[in-house]
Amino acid sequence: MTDQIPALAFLAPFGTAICLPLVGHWRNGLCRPVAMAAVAVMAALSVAGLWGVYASGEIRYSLGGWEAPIGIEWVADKIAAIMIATICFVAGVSLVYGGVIEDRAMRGRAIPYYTMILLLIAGLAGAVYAADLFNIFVFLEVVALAGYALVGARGGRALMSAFRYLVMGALATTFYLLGLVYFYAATGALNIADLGGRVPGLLGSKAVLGGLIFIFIGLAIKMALVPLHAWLPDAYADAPDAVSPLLAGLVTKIALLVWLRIQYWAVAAESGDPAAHVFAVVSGLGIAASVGGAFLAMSQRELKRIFAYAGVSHVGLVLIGAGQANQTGLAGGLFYLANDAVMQCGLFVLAGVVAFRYQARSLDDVGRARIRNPWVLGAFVVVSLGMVGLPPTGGFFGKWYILLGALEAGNYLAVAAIVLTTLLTLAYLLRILERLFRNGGAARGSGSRSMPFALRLSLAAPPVAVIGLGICGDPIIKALLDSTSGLGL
């Protein structure tokens, strides 16, 4: 049974997405409960998979019984198990929260709306499990197509943002596919483990180098890496509030995880000068993204745009960890990746709740609203502690290991970038915090009794998870170090 968990965890949302139009046609009101049930089943399977991987080692599932590299293989190692659990958590919070604050216009389109959400979740799971570059491409495209539809679901200005997202996504697809062609022409393989034995000795090949550059550009667009990030702020700011936490928490993070898999398990499976150049480039781009994203967040007035640029900045932090060519930085980057998914979900839930209950979408609106709700204030304070990187949150331990990785590599420019990014993150979060606690103006909706239980649960879950990741940080970091121990770093 354990060997089937990757397939079952994928089929829970994917199979439900296929059946949902029939269910919705019979009774439209069942769409949301059925979607939540599918995510709950996936979450239970993710817990079982996490337990199985920790107890017995990685799970390899061959579709149709054809073994890799000829057949299609899915791999559930400790990294994949942690990320699938993260996907389930963010998806669950987003569905609970979205059921309360989703736009009235969306209620008449429940079937396509929840179908797209389930396809997005299934695509993310497939991209995490897939062990070859072509199937990763297929699942990333499922994610992208569902993302385009969800961003534009509200209509109006969101349609233009969705179209811009689509154009950039099509460009990313083109680059990624070109990279696959070059890789396959040079190596005759697309399976990541198989590539790990072939690519390191061919890094002097122009075909391999070209393929690597094209794949990185494609994934850089999908992960919104500076300067290829322009599609993200508008897409996340204009998307329905109900889906912003799901998109912001997961879409760019899984694209980033895919790149880390390729960088370490396929391209840089062995040390050497060509690999060192790859690491140096990735670290430099991470430095630019972390600092640049934080500066851009400082210049924004709308809450969702501030949080969107914060996500851009933290993608850079993960890349700084990944670019140090050591286990410490890589484990820290992977751990921070999971933390950032939870923190981004929490921030966009908070932005949606503040807009829903207080009609506040900008810093000025927040200052006038005089928000006294303890759920809102407590959630923002705890998630902000994680974003800045203070104990006992998981953000502290992720950032700490990234910093240690940079010191271990002697990369003091990266150390300075981490410190500067942290200070800038503290600055733009303090701007929001100051307005949340501002005393002027008339209180509106300050009580917490009238707040629906679903909103209170959605506000409380991410902060609890952020602290929980901090408390459990040591065993998780050890698991990530164990997963990267065979890379020869």
Contents of the next structure:
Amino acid sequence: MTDQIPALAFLAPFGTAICLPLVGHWRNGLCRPVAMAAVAVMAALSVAGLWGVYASGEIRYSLGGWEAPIGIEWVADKIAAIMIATICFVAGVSLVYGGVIEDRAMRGRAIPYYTMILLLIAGLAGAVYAADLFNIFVFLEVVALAGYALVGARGGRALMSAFRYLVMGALATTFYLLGLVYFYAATGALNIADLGGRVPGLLGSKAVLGGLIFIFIGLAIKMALVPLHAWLPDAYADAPDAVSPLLAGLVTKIALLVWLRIQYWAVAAESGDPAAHVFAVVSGLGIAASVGGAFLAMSQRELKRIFAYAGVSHVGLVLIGAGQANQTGLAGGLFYLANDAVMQCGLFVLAGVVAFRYQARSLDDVGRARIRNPWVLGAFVVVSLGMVGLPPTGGFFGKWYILLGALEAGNYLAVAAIVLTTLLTLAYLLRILERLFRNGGAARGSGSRSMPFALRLSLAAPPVAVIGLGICGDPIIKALLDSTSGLGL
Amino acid sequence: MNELIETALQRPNIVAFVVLLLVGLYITLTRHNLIKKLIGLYLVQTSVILFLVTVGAKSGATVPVLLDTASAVEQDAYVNPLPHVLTLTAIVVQVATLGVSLGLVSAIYRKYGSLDEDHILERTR
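Having gone through the form predicted alone, I am curious about the other one (the form predicted together with its partner chain); can you provide its structure?
Zooming out: every chain and molecule, the one shown earlier first.
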């Protein structure tokens, strides 16, 4: 039973997405419960998968019974299991909260809306499990297509943002495909493990190096790395409030995870000089992204845009960790990736709730709104602690290991960038905090009593998860160190 | 330099791929008309397909179906089917992208009555 989990965890949202139009045509109100049930099933499977992977090692699932180099293989190792659990968590929170926030534009369009959300989740799960470059390409495209539709769902200005996202996203997947063709032409392999055996000796070859560069450019657009991030703030700020936690929490992070898989598992680190140059470039881009993203976040006035740029900056932090070519940095980066997904989800839920209950979208609105709701304030404080990286939260442990990795590699520029990013993160979050806690006047809006239970739940879940990840940080980091130990770092 | 040109001329497919890719990128990045941008995008995608087909081609070979089982399998006689399967899938993916993008453009046109990017952005302010 355990070895079927990767397929089942993918089929739960995917099969439901295909059946949803039929269900919705019969009873329109059933769309949301059915979608939530699918995510609940997937979450249960992900927990079972996590347990199975911890108990009996990684699960290798050969689709159609064809073994690895010939057939397509899905691998659920500890990293994939943790990421799938994160996806389920973010998807669950977004669905619970989206039901209350639901934009007016969304009414009467429940069928396409929930179908797209489920397809997005299924695509993300597929991209995490797939151990085959072309399969990953297909899943990235599934995620992207659902993403374009969801970003544009509100109409008006969002259509233009969705169009720009589409042009950038389509160029990104085309570059990824081109890089993949280079890889295939040079090695005759698409399976990541299979490539891992063939590429190291080949990194001197221009075809493989060119392929790696094209794949990196493609995925860099998808993960919104700083010079290529221009599509992201518009897309996330104009997306419906109900789906921006899902998009911001997961889409860029999974592209980053795919890059780490290709960089470390296919193009292994041991191949000497060319690989060292690749890592130096990745680390440098990470430094530029983390500091640049944080500065851009400082200059924004709209809540969702600040959070979007915060995500851009934290993608840079993960890349710094991954670019140090040692296990500590990579494990820290992977752990921070999961944390960042949860924190981004929490921040966008907050932005959505504040916009929904207090009609506050910009910093000035927040200052005027006099929010006195303990759930909103508490959630914001805890998630901010995580973003800055203070001890009880998971953000601290991730950043700590990234920092240790940078010190281990003797890369002091990276260390300085991490510290500077932390300070800048504190600065732009303090601008919001200062306005949230500004004194004077009676409370407007309503107290905690009239806050619907679903909203309270979705406000409380991300902070609890951030602290939970911090408390369980040690075993998770150990697991990540363990699953990266065979890479020859 | 002469050598470079000579090698390039021996591979007209690759030259066509590079030209199409660059022309497509140029159109996508410089035109302000949304439909023209999409045409550029489509050129980029098609050029990659051309490259994929070029990589998979083998002269004098046929479809990978064994004609008889008596003699040994000649690897020069059969084409590797995988690149062609990848091509088909990639084309399907591109058609899906094109469909979504045309849907978006028609929604934009109905909303703003224009296809010019600058004009639309002015109106969204």
